[in-house]
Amino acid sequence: MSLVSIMEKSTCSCENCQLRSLFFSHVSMDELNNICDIKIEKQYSKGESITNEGERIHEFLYMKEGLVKLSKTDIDGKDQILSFSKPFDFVSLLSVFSSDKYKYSVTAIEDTTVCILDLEVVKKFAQQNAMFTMDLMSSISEATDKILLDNLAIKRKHLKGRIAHVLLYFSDYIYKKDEFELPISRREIAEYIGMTTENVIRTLSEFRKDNIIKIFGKDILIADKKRLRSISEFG
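Could you show the structure of this chain alone, in the form predicted alone?
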């Protein structure tokens, strides 16, 4: 399908989307309107799979709303969480140009809206627009660097430091507040930090007894952030 042959729609609102400054800053408004005309928005409920490891890649995905986890199955058949992505992260970047199949799974951990573009359209833009390609490569590099640096930071820490790191990650990076509903289970925390679920449960209980955090069901309140940061840094 030729982008220039697609009729523009006056109802397109992509020009107001944060995505424009993040990714399409070197795409003309006419081209952006054409992209908006052919994109599809799809809603996923918490726990629903967006992509599955091993599936063929036909589409380019980016997240408009919600929160997802990226995970991979290890040789023992267990899930290993690689990273979490928030709105406007490009959840399909890591595999989209390196393979014809997804190397990891993407699952919604909150109700999530994903925008979908035909991959061939994105590739056509990459071939015709050098600055678009540079923006795309920059986004791929940033996504890769984030996963590598987060995993290195976690591996350098002991158990308590790893769990403190996760709590601060959701507090500072995802929700930007000290009280929030933890969107992942104790088991998923264990999958992310490479520890057992029992160790996670025990450590969270110790944090609560020490008045570092308060737990109200799924809600977490960081009561002593200075101490939690110290544990994350030196734990």
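Each form is matched to the other, and the largest set of C-alpha atoms that superpose within 1.5 Å is called the rigid core. On a predicted model such as this, the values are computed, not experimentally measured, just so you know. Residue numbers count along the first chain shown, from 1. First, how it differs from the form predicted in complex with a further copy of the same chain.
- Annotation: Cα of Leu149 displaced by less than 2 Å between the two forms, core superposition.
- Once the rigid core is used as the reference frame, the Cα position of Ile75 differs between the two forms by 2 Å or more.
Form predicted in complex with a further copy of the same chain, following the form predicted alone:
Below you will find a single chain and nothing else.
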């Protein structure tokens, strides 16, 4: 490795980060460098826990890369999945400014890179830079709205429509491909749509028998998207 590349690694590269536009667009270069100097980038492998419900919030974090799930465990130990998030759909921020404890757990469902800032530093910064705070608020608001709308959409559908919804979500929104590897188990789909694991499996099998999808374990190929969309809307 050349000296140059070592130096590049040790200096901050935030100015080129695609996420800059999200809430750093009204932050000056100097300020950005200050933030950058204290940020830590952390990698999580698929399956690893990023934050845990109930834990104290010390950090402000945002996703740079990857895919995560937001979930909550009820008294019986059963999990409910609130949403999935990719970069630009925010994560940690939900309760960050209204609670001192995480109300949801965040878990990587694909290898994920997270940028970590000390929460107190961010808060102090936010108190001094209103434009930054407004951008942050817009992001939070948009992300939360997305979750609420998605939950409403799922709520008004039956089992088949919900499964179709989830498949289309990953196909259209996350992977932008008709063939993809499901990043979650059938049980997690169930936890997300509020139905039982057996019925998720059964419905997927049914879609397979009807030649709407092909299944190879976790690999899904959507063969008849038109039909799947119609099921998602009316089924």
